[in-house]
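This document opens with one chain alone, in structure tokens, the form predicted alone.
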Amino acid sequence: MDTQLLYFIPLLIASLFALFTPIIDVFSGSNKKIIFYTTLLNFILIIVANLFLLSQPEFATPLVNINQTGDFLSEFLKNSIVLSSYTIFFDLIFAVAGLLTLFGVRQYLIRENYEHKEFYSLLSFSFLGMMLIAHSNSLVILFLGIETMSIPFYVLSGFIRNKTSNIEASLKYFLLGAFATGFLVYGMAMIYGSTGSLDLSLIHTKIMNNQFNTIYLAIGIGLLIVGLSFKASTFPFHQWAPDVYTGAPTVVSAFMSTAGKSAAFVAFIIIAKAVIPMNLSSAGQLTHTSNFITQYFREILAVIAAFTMLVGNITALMQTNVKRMLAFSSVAHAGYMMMGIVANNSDGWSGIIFYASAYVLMQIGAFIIVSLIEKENDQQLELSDYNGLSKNNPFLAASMAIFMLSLAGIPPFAGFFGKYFLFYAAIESGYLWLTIVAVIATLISLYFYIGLIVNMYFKTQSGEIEKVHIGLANISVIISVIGVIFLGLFPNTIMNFAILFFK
């Protein structure tokens, strides 16, 4: 066997599990534990395989593309699939998000009396789509990855079919998602018409050498920004996110708002690196046309980021429902990550990697705690329901406090350094005004994040507070808490890798 086949192990594992999980579902009968542990094995194997690849000497240099070192792949795959050090890191982020979600989901579905095995198959397919996005070097593969991720999300949003809120969330997500897909397809068609290629590496080369149609390229990039902004839930294409995250099953909201959002920003990075070139290239200075396109769209993205942060945090400020507050908060965090795209440099991209890592841990942890406290028929979701939580559920209250402080950007937790790296990248690239807006948005967010902590520790309920049974979800909460603290105390453990990836 060609040794290069080893580098395909993560994609092969994800593909095989996605294909065979429904078959295992059929033959497992009524035994739901088999399909649960099969999905668990999928995520664990992906993590182990990627850690193994990361230890290989080939990946000790920036952006190694092993497709260029052999010929066992077809020409199509050589030009379409990237197997690099940064793809390994994103695979790990998606797998960890899937693992944390899986530990929290079973107890939630059992409580809702709706544990159907299809859930795990849908989770595996959406995970495969995220991996395809990270590994894509072609607009075709990128589109396939986005749709492979999104279609299971449409179903998962309405998974509990006897709840009106779930059905509404699913229908809204599907209709708006299909509309956004049209923008993506037309944008890709325009870029193909401008450059004559779907290969992102070739598209980048043609843009650097001014071998493109300016009008088609500008329209294509604009349409792609609209489509990807929807997937990342940035202003003004964010309206679906709070409704969908609030209406969907809480554990599904946890996965969609973290792994799904991270995958959307991976797509943003891939597109930005190809069609919005940096100030200098290996060929020297950019042409006047290329430089104009770069600056024009960076300004558009900067405005989107600013409004996303402000609108997300200001709207979250007015929420009394904890799940909806976290949903609007998720919109605001998309704005913070957008700053890395605006910076359009290695600091910005590596900042997104760190922020995505921290965000997955703190947001999934927070949503899983919400799912534990939540009761049937969307009860126990108001801020007032968290009054005095620290008395009968001290572990959950302490964990939620850590997640809220991290989301607010308070040291020494991971969220602080996530914001710091992105703010630094924006300032270095000349966007001081955007950083000032981000700081103002962060100050606004302190009110509702710390407000929840105040409810848990300094307010009381009239009745007795029920002791919450945690179960397997305890694993997700503990891992998330440890991760948030560890990344806050030792941020360089990720940044040293991330900076290397994008040098």
Contents of the next structure:
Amino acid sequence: MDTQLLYFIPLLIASLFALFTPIIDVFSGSNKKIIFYTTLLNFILIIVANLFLLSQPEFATPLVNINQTGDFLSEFLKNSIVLSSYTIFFDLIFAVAGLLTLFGVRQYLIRENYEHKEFYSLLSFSFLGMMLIAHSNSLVILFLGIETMSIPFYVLSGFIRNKTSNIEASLKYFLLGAFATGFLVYGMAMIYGSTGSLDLSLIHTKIMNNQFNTIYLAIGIGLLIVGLSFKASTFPFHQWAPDVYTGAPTVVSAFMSTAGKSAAFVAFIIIAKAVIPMNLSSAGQLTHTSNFITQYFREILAVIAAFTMLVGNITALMQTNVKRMLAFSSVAHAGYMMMGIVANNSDGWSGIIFYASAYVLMQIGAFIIVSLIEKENDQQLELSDYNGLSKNNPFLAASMAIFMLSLAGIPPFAGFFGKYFLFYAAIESGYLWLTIVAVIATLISLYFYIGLIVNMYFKTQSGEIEKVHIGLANISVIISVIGVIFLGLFPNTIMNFAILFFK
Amino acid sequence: MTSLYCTLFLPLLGSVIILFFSKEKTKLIKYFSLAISLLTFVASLFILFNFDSSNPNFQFYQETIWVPTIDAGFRIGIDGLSMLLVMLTVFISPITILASFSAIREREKEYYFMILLLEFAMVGVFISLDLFLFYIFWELILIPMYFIIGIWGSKNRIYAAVKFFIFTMFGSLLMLVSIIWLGNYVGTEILETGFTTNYLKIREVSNLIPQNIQGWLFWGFAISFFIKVPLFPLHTWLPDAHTEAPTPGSVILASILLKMGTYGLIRYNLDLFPTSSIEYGSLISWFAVIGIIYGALVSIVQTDIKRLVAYSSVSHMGFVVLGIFSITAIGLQGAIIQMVNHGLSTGMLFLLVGMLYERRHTREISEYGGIARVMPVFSTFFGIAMFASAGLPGLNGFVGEFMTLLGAFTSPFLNSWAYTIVGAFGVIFAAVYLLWMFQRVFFGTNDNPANFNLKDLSKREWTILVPIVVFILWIGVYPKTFLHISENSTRTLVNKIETIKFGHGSFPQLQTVELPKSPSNAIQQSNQNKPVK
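Now show me the form predicted together with its partner chain, since the one above was the form predicted alone.
Everything in the complex follows now, all chains and molecules, and the chain you saw is the first one.
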């Protein structure tokens, strides 16, 4: 078998599982464990397959161009899919996010008395969508991926359908999401009109060779940025995020705000790489017009990033509800990741890879802990409910503290390195002012991250929280804690790979 | 080599082991952490004895690449500037742990975990020779200190802890941006080997950084350090943090954490940005002088003993900053010895206030009077610490203050007597607030019934105080033992800066560092070599 075919395996596994989970759902009857374990197997297989690919010798030498697919595949797929390279890593990020969420899902749904089996199929489908986004090399596949991801999300955020908060979240998400999709498709059409191609690498070549219609291209990029900004919840299209993340089931918010956001950023990377190319020595010289377009949109993205960070953190500062606070902070984190897009070079993109990995671990960890402490009907979500948590639940409190410190970007945790790489990329590409804005935003964010630690450790309350039953979620919390510390101590485990991806 | 690793990692190892102890075995945890900190001290003695003070360069240098993509390395080493501070850290740590036995009565396991982690980070700050590593240690200090103030502090602890955290973090983030900017500029524009945070590499070429960029970088680092020192007007977090922290926390804050700021000023600001240091030196020195006077005046009106000692730190650290920015060998050495002095005497004052507080549970001066009669030994110790802090000749404080003032007086960079003249008033005010407080607390009539039956010092408290007194006297009578260690490193540094300004240094025999030729030429050359974009 052609070794290049190996890289096709993860996508194949994910598609097969996504297709067969509903069927298993039908035939498994009232046994809910089977489908749970099937989904678990799905994520574990993807992780194993991708780790296997990472261990392939191609990754040892940076010079081998691993973006090329085999003859058979490129014929078959019409060059619309990228295999290997950064896709492997994003597959891993999504699968880890899925796995961590899955461990928290079951007891959450059982407590809410709403464990229906569709949940797992929907999870598998949105996961497949994310993988498609990461693998896409064509605007069509990209769109397909975004929709395959989003539609299950609309359903999942309203999953507990007898709860008003869920329905509200779902409806809001759906209406605004549909709107954003419109922008996205319109943008894609414009780019197609301008360059005459849907293949992103072809679009890239055409832009480099000055074969495009300037006005259509500019409008197309602008609309694409609007659409993707919505998916990534960046300013000014972030309004839905806090409401949806607060209203949706906590475990779903965990998955949406991490894996979903990472997927949106891969889409950003793919688009930025193709349509706003830089004057890099390897890629040749840009013409005056396309260079102007690139610089113009980078400025716009920088402004978006700056506002996202500030708005996300300032509004998070005002929250008294932990879930809502995390939701706003996730908006701010989108702003930090946007810095990598603004930098628009391999350092920025690999910075995003690192940040996304760290972010998945710490944000899911935090959300899972919130889901554990929360009671039925959205009880016990206020900041004051966390008072004295460290007394009876030292493990949960310590883990939460680590996640908060990591989210705030304090060394030696993973979040710090993510920020460091992104700051570095931004300064390197001449965006010092953006870094200073990011620093100010980080400073603001400290107050509420630290505030939660204050509640957990420094305050006490009369009716203290009894010892929380952690159960299966223990695994996700432990994995996240270890991951956050490990990536903090050995960031090069990821960076060594990430640097190769965009060479 | 091994001794340096042991000094750094023993506390970390200890703190991790404590996590596995049972919560109830408080006695085991206490004595275990004491043993670890003592072992660390013993390990550091090996560094001290193998340290060659005639060598101005870094010794025990170790380099392990950590994150290759950004050239961040685990680079550590010690020179004359950091040797004394490392010794101070490992010396004060067992003392604070011993003092914690009585001061900390709840959640011991977490506490001793935090304090050993703190020791690890503090040693790390003083020995790291990589800007990235330095930043990590610098931030790592924040977490345990935040918890120590927040969990074991007194009434207003949450406010104090959050204020401390946010103030320090503000400075740190500015420093982070400066570090990345510096690493990127040096790596791509000067060395052209790519981003680096290697301190030694950057130091070699630091005077090639153009003045306008250097100025920004200088302030990025400086503000972070000024907050930590703290220099007037960035000092407002200090009284709160000091007063609200538990006794051992205040001791560590005063003795070591504040020194990190001044150490950073010498190590990074003077050494990496010499031209900007010269340019802004006099401005900063004025702030230092204002701090000296302001801290002293505010101390006079305090009614809380601990707050009084806290404000006196602002005043004393002003002397250190003045000594540093005099950029003379004598001023710098005075600054270093003053750091040690302040660590010893103010640390001891905090310990003594803590002991008094444990007996009476109040720190109001008006609650006391005539304590000398019921606690004669305690009063003697307090007297020694107080006089050391006030700068009485024969005790350590005098040496440091005298040398920094002399340095400012003779400095060719400050070039004015005014600093010394105004600063010297600080010494007088120090005598005023300390002696007045001493008089109100220890003399007069003991007419408060609560004070009639106070117990004098216990054996443990003797053990805590005697080692400090030994060093207070030692530095006071024969400071040469200590000055000798930092002598050559400071002279080399001063030489370097003087050569930049005047073309020749005061210590030509030490001119070991070959400076790159005229900065402007070199910049042009490096620009020509760059491929045109």
